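As structure tokens, one chain now follows by itself in the form predicted alone.
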Amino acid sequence: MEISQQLQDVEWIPRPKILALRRLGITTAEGLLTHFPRRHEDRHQFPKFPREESDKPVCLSGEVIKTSLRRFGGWKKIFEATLQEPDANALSQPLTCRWFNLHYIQKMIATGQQLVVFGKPRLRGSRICMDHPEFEVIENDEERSIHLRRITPIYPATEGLSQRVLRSIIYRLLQELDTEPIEPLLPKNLKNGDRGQAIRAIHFPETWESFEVAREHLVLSEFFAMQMLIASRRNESHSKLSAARGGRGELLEKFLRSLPFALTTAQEKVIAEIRHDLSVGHPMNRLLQGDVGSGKTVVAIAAILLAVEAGHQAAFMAPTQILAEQHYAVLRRWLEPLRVKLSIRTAARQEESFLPLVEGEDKADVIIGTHALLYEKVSFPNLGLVVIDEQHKFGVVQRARLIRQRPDEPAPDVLVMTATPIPRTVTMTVYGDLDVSTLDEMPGGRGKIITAVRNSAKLGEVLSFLRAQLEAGRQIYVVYPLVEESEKLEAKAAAVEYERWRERLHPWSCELLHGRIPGPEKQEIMERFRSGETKALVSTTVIEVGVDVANATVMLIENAERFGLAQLHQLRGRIGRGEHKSYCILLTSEPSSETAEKLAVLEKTGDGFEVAEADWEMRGPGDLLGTAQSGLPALKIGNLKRDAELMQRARRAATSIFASDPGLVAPQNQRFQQLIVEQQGRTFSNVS
């Protein structure tokens, strides 16, 4: 059988299983063989049934000696299967497996069957139980060689495709596959063995050592393919020609002299890097990462002024209308005295402002906007610089769309900014085609932020504190995760709680802000809060980025357990913008140790880089490599956190190849050309 074989043409795979595989996105032999196990279980020898409970899942095998179905609480049902261990004696203790309200389970399990179960044993009275364990029914000795007495793969599955069936199909497919060695698409310094053998060993390893060797081979293959694609993008960007767009710096010097504060050393360093980028003959592609309040906007203005002085337009793109409006207000304040003309384009409004750079000129020097800049007919007759704020909310594909709107024109310089610090491994992947600058120093004169976690039962005490802060003349945010209540989530909703807060905080004025409010009305609400007319703002995460009100010194975040660490840190960054001490109160009704551990991080540190690393440790990378955000195909086996060292090795290898042979024309490198063909839906785990 060939690796490219369509599964629908394989006669021995039943039609219903073909349809189930399609639901997993699998249509070819290659797709099935790169549907890698999510874990393996050592089923060589099962331990005796446990006598005590454990937080670690165990794999056990036994015979079903009894089943029962009980009803409780009206319509609720519990199905129990009692298992007896092999070679049971008078002292053996049975294991009770329980499933709640899963009616189909009772049709699958019967007395006399051999069952393999995987789950956490728990002590329930005098019984050892497993609740909702994974299970398989083992029917004959032939199956035992695939499913038992070995290191057994466990796969991502779907309805109508059990582990046992999926494992059997993959096992037979491997037996029928042509056995010619498959040359891996790896350079010699990364290669360790035959790719075909690695594919076999990742599914059905003979030993744990052979599994680790196979996994390393496949992860390196996946990471190397990714890094070749990233290196090709970077090489393509550096090979493009563009006019030097850095002015002499007179406008920049005027701006810096007008600032009521001195730049930090980090800001000076990054501005110097940008000046260098703008002076060379290929487009700038730079990522600026800095914690909330580290002064990224000042650096962006510096880049804009250098481009404008050289006679070019700049586009400044923000993820929300509120943030775009705020950038517009800030830039007008700083740039209009320098006679730089601005305009704003959002979905809600288009407004021109005001003083032209040259008398009578009718085009804007700086256009500020949201996603509307991507889709509306905005004219960029001389676009030289694109600044994208909160890059992680846009993604590479959208960034490319803005940059390539005029394919016949030279590519603009690009500065992307994020206040969400990025772990190094992610920087090498999602942002691997960009040069990276970091603002790791905070400006002086900021008020200290004290963060405290409180149980929702303490709301009365918290309310007294809030009223005391309002009495002292401060303003407050109250943040909720939802706009309206949901049956699925018991989180409180901003729209429902708003009326309660109006009563709680009377006589101070209180308003509601969320994403569904029309743009102009939203702007009016924010303006009243900025001016101090409104004292309390009940809001969703629409205020997460960019809202800057120096007198707002208290933030209460309800249902704090519903938010990620990075998002909580972003929200907290809305306070502490002025000279006064600020307070962030994380209110939670979730008593779990996981919640306590997560929220304790924010009590201990205000450093966004420390928060990001802790978030990374607790949650892993998540969907950082989803195609919507990165423009890169999804990983199927590599793990950015676990395999960071392998990613570095793959990056060094790819960078070295492009440094010596950017066109991949050398005989030993020509085979890598197929790795940099960007195809819709392609992954990095292709077998051939």
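Positions refer to the first chain, counted from 1. C-alpha atoms forming the largest set that superposes within 1.5 Å between two forms make up the rigid core. From a predicted model like this one, the values you see are computed outputs, not experimental measurements. Compared with the form predicted together with ligand ADP:
In the core-superposed comparison between the two forms, residue 468 has its Cα shifted by at least 2 Å. With the core held fixed between the two forms, residue 532 has its Cα displaced by at least 2 Å. Superposition of the core reveals a Cα shift of less than 2 Å for residue 666 between the two forms.
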The other form holds:
Amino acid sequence: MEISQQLQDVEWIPRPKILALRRLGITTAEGLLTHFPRRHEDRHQFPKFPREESDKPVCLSGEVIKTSLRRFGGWKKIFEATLQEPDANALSQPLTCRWFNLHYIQKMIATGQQLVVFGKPRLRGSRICMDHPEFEVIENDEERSIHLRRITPIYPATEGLSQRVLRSIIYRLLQELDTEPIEPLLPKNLKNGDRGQAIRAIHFPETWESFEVAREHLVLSEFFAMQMLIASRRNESHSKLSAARGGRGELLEKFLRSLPFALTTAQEKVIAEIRHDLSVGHPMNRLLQGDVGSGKTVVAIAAILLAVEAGHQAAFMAPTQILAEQHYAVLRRWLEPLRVKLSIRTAARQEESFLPLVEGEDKADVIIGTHALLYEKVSFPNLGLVVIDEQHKFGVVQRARLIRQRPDEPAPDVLVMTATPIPRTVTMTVYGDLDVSTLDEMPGGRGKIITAVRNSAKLGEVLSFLRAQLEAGRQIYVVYPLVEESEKLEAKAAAVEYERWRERLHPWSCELLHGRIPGPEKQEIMERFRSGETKALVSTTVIEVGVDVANATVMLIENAERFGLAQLHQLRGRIGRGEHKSYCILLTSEPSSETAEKLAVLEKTGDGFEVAEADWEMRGPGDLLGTAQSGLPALKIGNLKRDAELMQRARRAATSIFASDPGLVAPQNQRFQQLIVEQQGRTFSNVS
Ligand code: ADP
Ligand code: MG
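Can I get the form predicted together with ligand ADP as well, since the one above is the form predicted alone?
After this comes the whole thing, all chains and molecules, with the earlier chain placed first.
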């Protein structure tokens, strides 16, 4: 049998199982053989039943000597199965496995059966229990050797397919698979070895060492394929032509002279990088990373001015209306004296009259907008530069859409900016087609931010602190998470919260801001806060990104445990923007050790990268990237964190192939062309 075999043509697989597999998107032998185990159990020999609790799950085997079904609390039920270990003696303690309200379990387990269970042993009274263990009934058939006395694969749970059935099908497929070596997807210098061998060993390894070797092979294959696609995209964009768009820089010089501060060294370095990009004949594709407050806007303006001076239009995109309006205000202040013409487009500003984008004397040089701009029918005939702010709020697809151009137009230069520090492996994947610049220095003259976690029960003390700050002339943010899902409830919850805070902060003026407030009104509220007329802003996370009010020095975050670390760090970035000392107070009513550990990270460090690393450690990469997570490629076996080093190796290999053979025409490289075509369909296919 060949690996490309259709499963429906394999006679011995029962039809209902074929259907169940198809529901998982598995239709070929290869598809099934790359449905990798999620873990393995060493079933050579099972340990003795434990006598103590453990936080590490263990794998045990025993005979069911008793089952019982008990009711509790009215209609709820507990099903219990008592297991006895093999070679039990008088001192042996049985193990009680318990399932709550899972009616189907009782139909699967009966006295006399042999079970393998996997779970955490817990002490309940004098009994050792396992609650909701994973389990498998061992049957006395000729297939026993597939499931026992080996390192046994455990697959991701699949409806309609038991572990046993799935394992048996995969076992037999592997037996029938041709023993001829399958051509590796990897270049020789990256990893030697046979792909078929690796696939066998990833399912049924002889030893843990052979499993590790197989895993490395397959992870590298996966990463390499992905990096080849990314490298090919990069290669493509580098071979595209664009007009050199760097102006002479006079406008930029004027702008820099008008600033009330000197650039940081980091800003200077990044502006030079951008200037270089713009001066060469292929389009810029650059990611600018910089922690909140590091001064990305100035860099964006520098890029915009270079493009404008060279006679092009620039678009500046923000994820929210508030932010677009803020950028508009900042750019007006700085650019109108330089006679640069600005126009704004947001969903809320549809009706107003704009400077025309296209014709006439008054044609806008810079168009600022929200992503509503993305979907607009207007095309920019002269678009030379696109700046996308707070990229993590946009998905990869939106980015692609924004910069999609007509084939006959020269590609615009693109600068994407993000305040979410991104671990390197993620940068290498989601943003792998971009060059990366980092603003690794904060402008001087910033007040310190002190972060403190407080129990909600201590609200009284916190309130007197807030009042003292208001008394001293400062302004404050109060942020709370919304739990309601419907718009109506959400608005209502916000209103209730707001009333409470108005009373608490009386007589200081207080306003409410949330996502359901219509655009223009939102704008007025923000303006009153910026001007200092409003002293306290009670808000949802709509203020999360970019908002810049230097006199606001206190941020109180309610139910802080409901936010992710990266998000809390973003929120905190709203303060500490002026010369005054700032305070971020994280209120929580849930002092569990996990919450405490999480929030303590913010007390300890103000560095976005450290926060991101800790966040990643605790929650995995998905949440870290927020909505952009939808742009993460679907990985079958590799793990972005654990396998960071393999990703680097794969990336180096892919880059060097394209560097020496951009057309992939050398005989040893031609096979990679197909690989890239396959990846096109696969890699970013899970993007919403
Ligand atoms: P972010 O990187 O979070 O977008 P901003 O661009 O909004 O940061 O900058 C934050 C604040 O710092 C703004 O008020 C900006 O004018 C100011 N700023 C930027 N660069 C400097 C600098 N080199 N020195 C002092 N202040 C600066
Ligand atoms: Mg910003």
